[in-house]
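In the form predicted alone, a lone chain appears below as structure tokens.
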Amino acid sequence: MTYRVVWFKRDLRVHDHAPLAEAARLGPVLCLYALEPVLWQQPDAARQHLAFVQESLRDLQVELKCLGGRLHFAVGDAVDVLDRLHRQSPFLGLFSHEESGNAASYERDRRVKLWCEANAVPWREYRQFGVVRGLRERKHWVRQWEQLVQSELMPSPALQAAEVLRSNDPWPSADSLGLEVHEPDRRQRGGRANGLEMLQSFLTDRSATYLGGISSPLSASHACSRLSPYLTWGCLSLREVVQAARLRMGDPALPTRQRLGLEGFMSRLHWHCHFIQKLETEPAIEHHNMHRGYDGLRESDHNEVHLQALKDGRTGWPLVDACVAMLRETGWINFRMRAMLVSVAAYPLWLHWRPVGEWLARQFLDYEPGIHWSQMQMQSGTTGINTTRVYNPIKQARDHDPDGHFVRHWLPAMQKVPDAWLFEPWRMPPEVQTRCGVVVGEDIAMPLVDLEQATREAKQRVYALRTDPAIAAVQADIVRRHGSRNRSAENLSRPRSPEVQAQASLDFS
């Protein structure tokens, strides 16, 4: 039988799916998802990711069946799966989206390309996000992003299934893949249906609280779009989300507050791709400092006690530990709290971004490698081009959880702490601890370090490098490769409000 293979990866949908539409136009297709154990055994993979993918594949199977197709599921290395299929029944082409993933997926794609060349199988790849492959500098990137998101959506095509494979491989257990036992009980569920429901509720209602609501952990769960996992795993396409938001913004009856919220959200969709482009342009930043002049800054000072305390939510700073508790339970926290966690890890705890990043990648249901590793480095101060961002967890608590509602919800022991000691419970006198039944050092952790002193020393070490002429000399080249150009494309049609402008880089969720 003459047919083409459509290889699904992190694009688990049929709507606005260029590889599927193009392959279907040419004749019968075999829709393939290969679960690759080597990818799931990487330090950034988690049990919750696997469960989300399985839920999304169930939706995809239903959608393909409605179109006349069928999803074929295989377990194994992608090259081995393709080779096995080709030996059984040669196919005329491989169709897929581009992927700006981790190093393991990058290496996998390199081997797939070699296999395709060796077997004379054309491999056609299509843009998944506003990311440009082969881009050497950012001069025209904004224009290219805008061209993509304005282009016509690809409708779900009628399919003629290639009946080549008769059965699917069994779904492997998370244990067999070596994934951590923990899975958040209250995480978002996968699948396009859930993604569309979340998109609709945001566009029609929740976007009204986006501005002013996304920074505080108290309001962010509702105010943020919560679309990030559905974009990460491709249940929704970036282009359809952008166009749906712009259509909503075009409603003349839309309240001003909601319009401003959607403008802020559009800004973050632009920044979403801006950061993924960094990893696409320079895959090495997953493992190495973007500015190599910062090599050695933290690597030799690794403190496993500090790292484990952070993972356990026992740093002693209530807002930090409450965020870890929420993350463990839900797989999500808002971006400002993510930035605060990384800042605390990088400065007062003086931890290198790589081991912290591996842990957080497993905690974030919406882990997107391009955004994640760029942000880890930016918040840790190793890009060489970004303003140093140091978040004081006590100030953040006063600003965003002034009455302690968030902290007391996620840290039960804090419910007993009087308001006067809410932000610094370790300063409670022994008689107060006795009276409220809380023992600092047992029920509530003692801070690992003196926050003010440790932060001051850390900033001095980073600033000493930033002012080094040899370090500064490399910055221009980093800006050329990774720096943003002009204002983001989503707001070219109208000026941004001061509030939107001030929050432009705070949240991708």
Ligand SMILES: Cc1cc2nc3c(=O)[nH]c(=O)nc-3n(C[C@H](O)[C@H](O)[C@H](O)COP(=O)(O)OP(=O)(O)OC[C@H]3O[C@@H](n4cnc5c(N)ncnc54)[C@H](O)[C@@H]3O)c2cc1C
Contents of the next structure:
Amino acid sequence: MTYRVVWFKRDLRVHDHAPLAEAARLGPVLCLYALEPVLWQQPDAARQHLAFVQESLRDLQVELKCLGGRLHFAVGDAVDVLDRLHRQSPFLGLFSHEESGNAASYERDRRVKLWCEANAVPWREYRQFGVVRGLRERKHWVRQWEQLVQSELMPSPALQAAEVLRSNDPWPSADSLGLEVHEPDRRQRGGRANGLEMLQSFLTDRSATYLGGISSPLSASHACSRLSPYLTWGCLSLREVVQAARLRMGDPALPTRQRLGLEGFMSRLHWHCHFIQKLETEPAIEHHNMHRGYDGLRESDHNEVHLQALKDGRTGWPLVDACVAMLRETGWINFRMRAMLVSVAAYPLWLHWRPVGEWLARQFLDYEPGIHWSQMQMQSGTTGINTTRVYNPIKQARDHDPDGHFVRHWLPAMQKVPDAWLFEPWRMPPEVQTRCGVVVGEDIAMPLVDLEQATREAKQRVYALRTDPAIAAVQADIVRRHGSRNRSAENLSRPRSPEVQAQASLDFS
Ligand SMILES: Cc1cc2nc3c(=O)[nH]c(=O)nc-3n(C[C@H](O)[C@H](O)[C@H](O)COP(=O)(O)OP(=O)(O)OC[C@H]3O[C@@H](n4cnc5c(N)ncnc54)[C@H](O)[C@@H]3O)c2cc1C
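The form predicted in complex with this ligand is what I want next, because the block you gave corresponds to the form predicted alone; please supply it.
Below is the entire complex, every chain and molecule, led by the chain shown above.
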């Protein structure tokens, strides 16, 4: 039988799926999802990711069936799975989306390419994000992003199923893949139907609170679009989300507040690809500092006690610990709180971004390597091109949770702490602790370090490097490769004199 293989990866939908549409145009297709143990054994993989994928595959299976197709599920290394299939019944081509993933998926793609060449199987890859392969610099990137998102959505094609594989492999247990036991109880559920519902409620209603609602962890769960896991695992296509939002914005009756909210949302969809582009251009940033002049800054100072306290939500700073508690239960936290968590890890706790990033990758249901590692580095001050932002968890709590509703919800012991000590409970005198029944160091953690002093020392160490002329000299090259042409997109610092840079970095927001 002559047929082509459509290989589903992080694109679990039939709608606006170019590889599926193109392969189906040419004849019978075999739709394949290969669960690759080697990818699930990486330190960034989590049980919640696997469950979300399983839920999404259920929807995909139904969608394919409606089109006349069938999903074949295999467990194994992608090359082995393709080879087995090809030996059983040779296929004419492999169709998939491009993936800008972690190093393990990059290595897997390299081997698949070699296998395709050795077996004379053409592999056609399609863009699903506004990410450009082989890009050397960012000059025309924005125009290319626009071209992609404006182009027509791919229709869901009628399928002629290639009946080659008769049976599917059994779904492996999370335990057999070595995934850590914890899974957030209240995480978002996978699948296109859930993604579409989320999109609909955001466009028609919730976007009215986007502006002004996304920074506080109290309002963000409702005000943010909450589309990130559906974009990460491809239940929705970026292009369909952009086009749906633009259609809504074109409604003359749309209230101004909602229009402004959707404008803010649109710029973030742009950042989505802008950040993934960085990993596509330079895969090494998953493991190495974007600016190699920062090598050695934190590497040899690893403090396991600090890392463990952060993971356990026992840093002693209530807002930080409450965010960790929320993450454990929901698999999501808003941007500002993510940035604050990383800032606290990188500055007062002086932790390198890599172990913190591995842990957070598993906590975030929406883990997207390109966004994640770029943001980890940006918030840790190792890109060399971004203004250093250091978030003070006490100030963040005053600004975004002034009455303590958030910390009291996620840290029950804080419910007994009087308002006067809400932001710095460790300063409670012993008699107040006795009166309210909360012992600092037992019921709530004692801060690991003196926040002000540790932050000051950390900033001095980073600035000493940042202002080094040899390090500043490399900045222009990094900007050329990775910098946004829209400066507000990532708070880029212009290449300036070291003195001005150091001044700009004294932002303790
Ligand atoms: C340290 C750190 C790690 C992060 N890791 C991830 C990650 O692994 N996956 C991920 O999708 N986002 C990540 N983000 C970005 C951001 O926090 C999430 O995209 C956002 O909180 C998801 O919620 P939402 O879909 O409701 O966002 P919305 O505000 O509704 O934004 C809509 C979409 O735009 C994109 N987006 C939003 N903010 C950003 C941003 N700052 N940079 C790039 N894209 C953005 C996402 O795709 C998001 O779904 C990270 C941020 C930080 C500070």
